[in-house]
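Presented below, as structure tokens, is a lone chain in the form predicted alone.
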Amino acid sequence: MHADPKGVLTGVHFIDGDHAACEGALAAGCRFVAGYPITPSTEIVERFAARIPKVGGVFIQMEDELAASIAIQGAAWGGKKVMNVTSGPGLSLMMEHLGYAFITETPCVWIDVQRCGPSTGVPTGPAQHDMMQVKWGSHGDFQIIALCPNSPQECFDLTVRAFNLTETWRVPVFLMMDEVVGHMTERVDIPRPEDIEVVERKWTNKRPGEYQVYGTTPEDLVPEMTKAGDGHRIHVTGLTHNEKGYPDMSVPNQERMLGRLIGKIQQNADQLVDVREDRTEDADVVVVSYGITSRVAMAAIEQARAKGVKVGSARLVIAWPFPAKRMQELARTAKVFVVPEMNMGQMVQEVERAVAGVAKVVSVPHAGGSVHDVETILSAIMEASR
């Protein structure tokens, strides 16, 4: 289906990534946001609060991040497309509710505009410090999807995509922006509503008494959904549950439920991963990057190519699930992977795990507060090529 024209500001805009992400959410049909202001994400909810009265929806500034991360889940079960917005310390507080969203299969989008940590760190400085927190921060085994825009245009495009993914797979989906992308102002083209594909929730047509809130088949691992007030009896709990939603904490049911929840992402990983490649066909050196770092890396790659080095780029548009299979394929031809990121080495661990010693892996860390110098990445490429 196409986007609701009420939420789409079709045209050419000169806006920053935070505002573009807000417009992406509105275009995707988001009509409920609960948030607690935190730098550098606040501009997203400020714009949403200003725009939503004209579109028809609700924004609530909650008393803290815990309240925000659970309020959106109530609204989702009430039938709304939902989102919350935060940054590193706020995300830490939301972690228990991230697990709740996973086990209850609540469709919801979380935008994390990353800044420097640990703790309060440098609130206004750029970083990519939360890449492992979103993957492993909540307790238990769970799977999420995480997208990494590198421009305001992608903040719009990938926010729409994030909503489509969360409705398709019923898992929490993250937009992992960084402070530079969030506050960077560039041209953003917002298409016409009829050119924006929007995934509608998989509503059930079953009658009360026939519908099971977590009922699935082996071929379709994502259950149909209803909403409060539609006449179906539903039970939504963070306890291990059966197809009816009732607590069933037996060992066989724990294995069955968790296996399906994780399986629906792992079994479909090939259609979820998104790696944008440039000149990897003949590359001896592959630079793996994401977010704003990918744009700095591209400048270094161009300079290295001018010096005769066969180097290519592999940009992680979707970081989770990690494209391990593609990294393994690249390792058959490339000799070295260079991984610059604005942390002390997080995603590089996944590259190392995937490559498994077939090729050398070089980390180019950065503590945050600023982006890499082009010369730093160029130097790493030149050293790796020798």
The other form holds:
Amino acid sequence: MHADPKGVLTGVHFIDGDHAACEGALAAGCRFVAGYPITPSTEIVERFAARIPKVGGVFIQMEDELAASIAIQGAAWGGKKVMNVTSGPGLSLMMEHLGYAFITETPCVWIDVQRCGPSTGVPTGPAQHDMMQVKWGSHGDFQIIALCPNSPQECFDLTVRAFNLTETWRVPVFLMMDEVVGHMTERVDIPRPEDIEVVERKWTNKRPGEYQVYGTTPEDLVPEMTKAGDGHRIHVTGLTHNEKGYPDMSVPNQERMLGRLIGKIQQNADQLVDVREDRTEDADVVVVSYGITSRVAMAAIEQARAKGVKVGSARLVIAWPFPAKRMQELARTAKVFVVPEMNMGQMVQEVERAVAGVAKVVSVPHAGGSVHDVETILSAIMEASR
Amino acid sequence: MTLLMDPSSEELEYGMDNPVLPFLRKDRIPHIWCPGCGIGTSLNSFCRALADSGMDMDQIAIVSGIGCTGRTAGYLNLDSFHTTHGRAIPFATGLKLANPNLKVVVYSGDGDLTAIGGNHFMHAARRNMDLMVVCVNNFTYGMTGGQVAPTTPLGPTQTTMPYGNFENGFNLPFLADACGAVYVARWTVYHVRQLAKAMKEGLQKKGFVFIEVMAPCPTLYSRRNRLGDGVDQVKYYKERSQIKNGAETKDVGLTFQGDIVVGKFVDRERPTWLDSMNEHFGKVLGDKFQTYGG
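Here we have the form predicted alone; I need the corresponding form predicted in complex with its partner chain.
Whole complex next, starting from this chain.
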């Protein structure tokens, strides 16, 4: 189906990534945000607070991040499309509720505008410090989907996609921005509502008594959903549960439930991965990057190509699930992978795991606070090509 | 008690005219609560309030946190949500705001609602979020084995207060009143009829409703402090309770096995968060704003 025109600000805009992400959420049908302010994500909720009364939804500034991250889940079970917006330290506080969203299969989008850590770090400086926090931060085994925009335009486009993914798969979906992407201002084209594809929640048609809140088939691992008030008398719990949603903490059921929850992402990883490649066909060196770093990397790749180095770019538009299979395919022809990141080396470990023993992997870390110098990545490429 | 274990003998078990039967998930029985625990008694009162209210049960949702009382949601035949420790109120806030037609009840324990959840409790009352909050207060952390709670009076021992509690406990009605709750009452599980009546009033009241229910925890609190079993605690409630409707909430603090003031302390009107939002946006945005959830 298509976007509700009420939320779509069709036209050409000159706005920053935070504002573009907000517009993406509204276009995707998000009508409930519970927020707690934190730099550099705050502009998203500020814009949402200004826009939502005219669009027919609710914004509430909660008392803390824990409240915000669970209030959205209550609203999701009340029938709304919902979003959670924060940055590193706030995300740390929300981690238990990331697990709750996963085990209860609550559709929700989480925007993390990353800043430097650890702890308060550099609140106003860009970083890509949370790539592993979103993957591993909550206790237990869980799976998320994470998208990495590198421009305000992509902040719009990928936010719409994040909503569609969370409604499709019923796992928390992250938009991993950083301070630069959040605050840089560029042209953003917002399409007409009829040109924006929006995925509707998979509402059940079953009657009360027939419907099981977590009933699935082996072919379709994602259950149909209902909402409070529809007469199904559902039970939702963070405990290990059976198809009825009732607690069943037996060992076989723990294995069955967690197996399905993990499986619905792992088994479908191939259709989820999104790697944008440029000149990787003949590349000896492949630069793997994501987010704002990919734009700096592209400048370095151009300069290295000009010097005759066969170098290509593989940009992770979707970082989680990690495109391990594609990395393995690239490793058949490329000799070296260069991985610049605004952290001390996080996703580089995934590249290493994927291509272990086949190709060399070089990390180009950056502690954050600014983006990489082009020269730093260029010299890493030149060194790797020797 | 053995009959309760056999779901096939439903008629014998409950009696077909048992008024609370329609409100329970029979397939979840037996429950996990200990003999003599007061949570089940409070739940019985709640079911009677549901029956007496005449409300559409499809339009009532229940949200619990973690702990013994947190399991309440699982036993009620309503849309029910067993959430995370301390966060039942913000979950319920989201649920209510997403679907304002729902009556959302938060039903949890003293530790859950007023220790880890204390911040949410204060702010929901301040905002006058339209929620009914039932706090089963047994003065202890039951599920984790009897540790000190923010409601534990001065004196009794707890596993983390092995020489007796020296921390001042919350006077919860005073806290709720000060934060802006529109309805505040306290009853014990001896006062089952008054409790059911308060819960019925709470269900029909708009705004932040707070009902404290004093309940025994014989397994941990009573045993550790040599207070006898559940019946002994109910006897204590009977003997030492004084009904004082309209009492000043600052005067209703609890002491170890001391006098208990029960009653309806606060019943007032204040615009809810949603009413305030609708009124304010209607005023400042005019035609650009469409009343939400109206």
